[in-house]
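A single chain, nothing else alongside it, follows as structure tokens in the form predicted on its own.
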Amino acid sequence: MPILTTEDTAERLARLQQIIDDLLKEAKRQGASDAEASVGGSAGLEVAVRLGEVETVEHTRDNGLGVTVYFGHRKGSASTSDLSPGAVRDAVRAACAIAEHTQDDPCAHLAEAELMATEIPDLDLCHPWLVDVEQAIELAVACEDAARAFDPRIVNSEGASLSTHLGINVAGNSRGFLCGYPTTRHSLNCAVIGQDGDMMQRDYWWTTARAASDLDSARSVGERAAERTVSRLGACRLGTREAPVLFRAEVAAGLLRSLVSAITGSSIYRRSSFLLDHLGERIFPAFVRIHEEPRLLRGLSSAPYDGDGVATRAKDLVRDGVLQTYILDTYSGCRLGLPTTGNAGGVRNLRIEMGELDRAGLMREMGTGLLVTELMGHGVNAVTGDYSRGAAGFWIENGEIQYPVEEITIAGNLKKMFAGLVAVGNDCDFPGGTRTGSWLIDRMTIAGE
């Protein structure tokens, strides 16, 4: 049988919203002059299968609550699995014993009243699957199975796998905010392994969307996984040289998350950030614009109210290449004497403007360089900006891909590469919250022999 439907939603809504508020009335009641809290549930399967044949077949159900209460601008938090009202007022107890330990900071607040969502739109966030082991099973099989019959040069696999997950969460806090709603998200993956003579190569593809009917069909993510990994049999390195690099797709929305991550209050305020000091500043040529949107129909990150119960809106981070915005949460925004963004829990659905050039125009605009279709480690230094990372792709000349490439690493600094940004295209073909096609950066190292 189903194990994800909507008949227990509402009145599961209701409870948990009960718990809030019952747990911000505990809250008071043992002296604190500010709470807040949010609790959850969330039920799902997923499977596995390898060869064909059945890896693991698994249920989840999970609930979480956690409670942060504020004695004036001290504050102390606790969290527990267990939601019985004793549990409840243990973790609210627990929560204040802390804060008695803890010193005043003046940004140790709530965000005001008037900031809090109050209108919460219906997002289109909740599609249960009413899908059964054995479907879910046959999908995954499905799926392996496009994969290993594509080319007679895929000879292992590292499996498939589906999932499908129904979470209901609730959050609230004394300022007057108490909302909740339920959300849903289904994902399909495969992975295998290629062989060419003594050349082995690996790689995967997925889907992910808030309803069943949004994702990819199991056959072509089998097929795009099969491809994937066949394009980059006979791999080689490249002599240690600069040109014009090309990031696809779902390896640009890294470069975007760099971007994010330099941008947040906590790595502002700590000055740890290659951005420090240039809101205001031109970060990117004046044709491009990146901009969030929190609420998103049947966005994989939309959300009609941040970590703080404040309203999320949609806003541009950079515009005509010049940076907007810090991206703020009540302390962050406090420390820095600026208003919260509502951002608390980060961006939600960044996107940024797309141009005119497919995958294909974008080599041709390249003419020779690397495509890079692969990064490997963390090696991006927040404070300096310096990118380093091991990374693998293909190698192009006149336009056209001559032959794959591994075992190179690419080099260059984050604010240079964003200068030099010369395209990007709009060939965003991957599912995820964040939208972006193919980067054409304008020059970089590649260290390779």
Second form
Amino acid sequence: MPILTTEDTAERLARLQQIIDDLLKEAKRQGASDAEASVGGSAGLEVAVRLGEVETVEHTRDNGLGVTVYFGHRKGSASTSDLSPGAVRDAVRAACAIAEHTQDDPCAHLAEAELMATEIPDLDLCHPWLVDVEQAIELAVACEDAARAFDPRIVNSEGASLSTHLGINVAGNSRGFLCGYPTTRHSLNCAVIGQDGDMMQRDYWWTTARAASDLDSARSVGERAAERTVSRLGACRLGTREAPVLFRAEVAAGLLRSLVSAITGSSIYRRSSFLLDHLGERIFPAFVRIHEEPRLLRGLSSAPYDGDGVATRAKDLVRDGVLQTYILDTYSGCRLGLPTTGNAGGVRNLRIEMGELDRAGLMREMGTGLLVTELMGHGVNAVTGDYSRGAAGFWIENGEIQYPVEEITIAGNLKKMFAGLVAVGNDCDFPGGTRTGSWLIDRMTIAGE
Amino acid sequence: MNDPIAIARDRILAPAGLTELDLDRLLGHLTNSAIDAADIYFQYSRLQSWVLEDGILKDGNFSIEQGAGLRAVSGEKTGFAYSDELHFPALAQAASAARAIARGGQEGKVRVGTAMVERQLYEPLDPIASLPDQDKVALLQRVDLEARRADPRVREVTASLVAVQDTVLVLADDGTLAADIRPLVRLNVSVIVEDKGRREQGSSGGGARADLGYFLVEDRALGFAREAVRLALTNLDAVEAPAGTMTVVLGAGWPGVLLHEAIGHGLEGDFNRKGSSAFSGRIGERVAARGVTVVDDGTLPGRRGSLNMDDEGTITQNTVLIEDGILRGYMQDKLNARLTGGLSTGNGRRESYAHLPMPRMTNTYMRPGDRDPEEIIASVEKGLYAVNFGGGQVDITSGKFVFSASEAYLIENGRIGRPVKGATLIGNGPDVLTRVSLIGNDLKLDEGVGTCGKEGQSVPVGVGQPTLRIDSLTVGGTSQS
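Here we have the form predicted on its own; I need the corresponding form predicted together with the partner chain.
Now the complete complex, all chains and molecules, led by this one.
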């Protein structure tokens, strides 16, 4: 199956806009006072190799349509993977049938027309990659080869995979909003297994970008996967203790995600956040600035408008350590008596202002403590901020790595951890929309032997 | 009409105008002289969900998904393509794309086989139609009232109800022709309680392969509401959890997530074929204490993890994984079984037509022992009694696994003491079960809430176990006293 190319996209965009247009008319015809819908299609290729041989070649092709209808303040929604006119009509009918049973919710309504995005900037998100199956296999093999050649202790592999996707999404509502644009995303992943005596360890690395030319080289991805795997060999446990903890950049991103989830409107109005009533309060030390840049060119999470059709905009979430805003869509904003922040669908391209220290500098600053490189499980209580997760990483003394550690937990409370943030490094070295360096937290409980 | 194949033909093939001859041609398209195995998975899935929040029925959704996944296998290579359009040209194009995995001679000639699976662990019913919509709304409202009535400290209640009917039809070049009509229902309640400035959350729920009447039997739905409130109130009194390695008693039922993480994933056939599991090549070795027998059983009537047949059309089984402490077997799908010279154990599962099948668990549980659970708690001088859990995770290569307690108590001098805050427990899969010293006589399966994720694919599963004493396990709390 051919990958969609840019030549196809204009035509496809027009066809999807027509589907939304027809759907909105149909919703009106069926009596809805308002309606909103989005429709998307994507096509892609995913190739996986293992031990130098092809393992899977997958051709993906997805369609989906979702509609929400409003009868005053009652709403109902439906979705379908079938975009034929009959199926779309059925979806509208199903949504209307649901709305017969839902109850009046004063906040159930579309965003105000004046907030809808009108100027849609081109964020440079679409760069189709005309890679064929053979070339994709070659790249994945090169990536895995680099990993396997890196160290004799790399004895086995989970393989390498390359994927490329082109998607088109169109959204519209009965207040006159109707927009769509194509995006691409390409990735290359590698995971290998190292062995030392009886012990096996596995680790991985990846690169992902909107344009293939922005991907890291196959070789560097493979070598990084291997380097990470080998560095874990010989891991031992630690005794139970308290110590400072350095979250390596890619796991520190998870702490940022916990922050976002705690200040998201739905967590606030459901009273299920440990940061309830903290708007305008200091939640981090004064040096911390956390901001969102939703319109970055080629950004992996960039979008010109949010899920409500509201224009996205850059903003500080935390400035001088003080919480500046909740993260709101039209509904949760209404529930809290605040205007939407254009965040229906979440935060896009989250970043923290990075400090002066590189990773070695952070380790020296920590002196003795734990460098965490992997977290396991979901032990975060969003309501209380209590934090307890499985961890692996390295024990640090005198600012130097001593040995790898595993089968331990780290525990604390996110509120205290945020307040106890000592430094953010300048060592952001992982792919993705979120940018942060490593975080040094003053003190946590480590449980082990 | 109760014949699943007739139902599936009627629901999926007829509307798309696909004939017997078309199916033969599609399977033929998928094969050539270099293809070892080929199959087509048709799916038509309907889902309806309702959400109540703030005492009002706020939202509902109805969705339909349909499509077909076409797979061609040559040696260890798999070609895969899927389509959500079911007309012949789209499927033929997908077949050619999948078959391109191997260059071989002429197209195969395949006749679709005759039906085989004749089993009914659940009825081929439509749970969405099993209750009028207004009764679903009323049920959630009763759940909301019950939670609020249970205690004045209840501040927020969220309740949801989901009903799914999945129709699948599998045909393969080995003669498989099988269909399954799978109902699945789920009810969930989550509450926030507040007292003197402290807030806690509690959730409960359950589900089954049944109709929605399941939640009306024995006051079940209201029981979930009361249980969610009880959990939240318990946590209001919780003190810091201990940190360190100690004796842990795990309650019966859902704590069986231990088995799912610690050993279940490590015994899936794909990891063992590739040698990437900490259990690879260890069949016949002791991996658990005497008395420990663990099975994966897809044949339990009505359970969330049960299936009449797996997603490759293989009848599900009760597979012994560990017998009296000795590792006996792996869970296999067709591909991994063929490559390792075994037989599929009916564990080939996939999230949908758009995903490739792989070995997955169904209902994984430990058989009961002979100890009274109270006697097990009384045997512990100082330790942790953990009875409710959130999810878990495992690194199958290193064998390290975690699971997070959401309701736990200190044990002091053989007695259950104060509740402690949630904490993650961490251990090493290949040896944690060697430290099982007492096994209860109270085997219980979970309430039907489990969802397992692997390589980005989610499938419903079940777990279970009797009360267990584990002599040493690391508890990730914050208190070192």
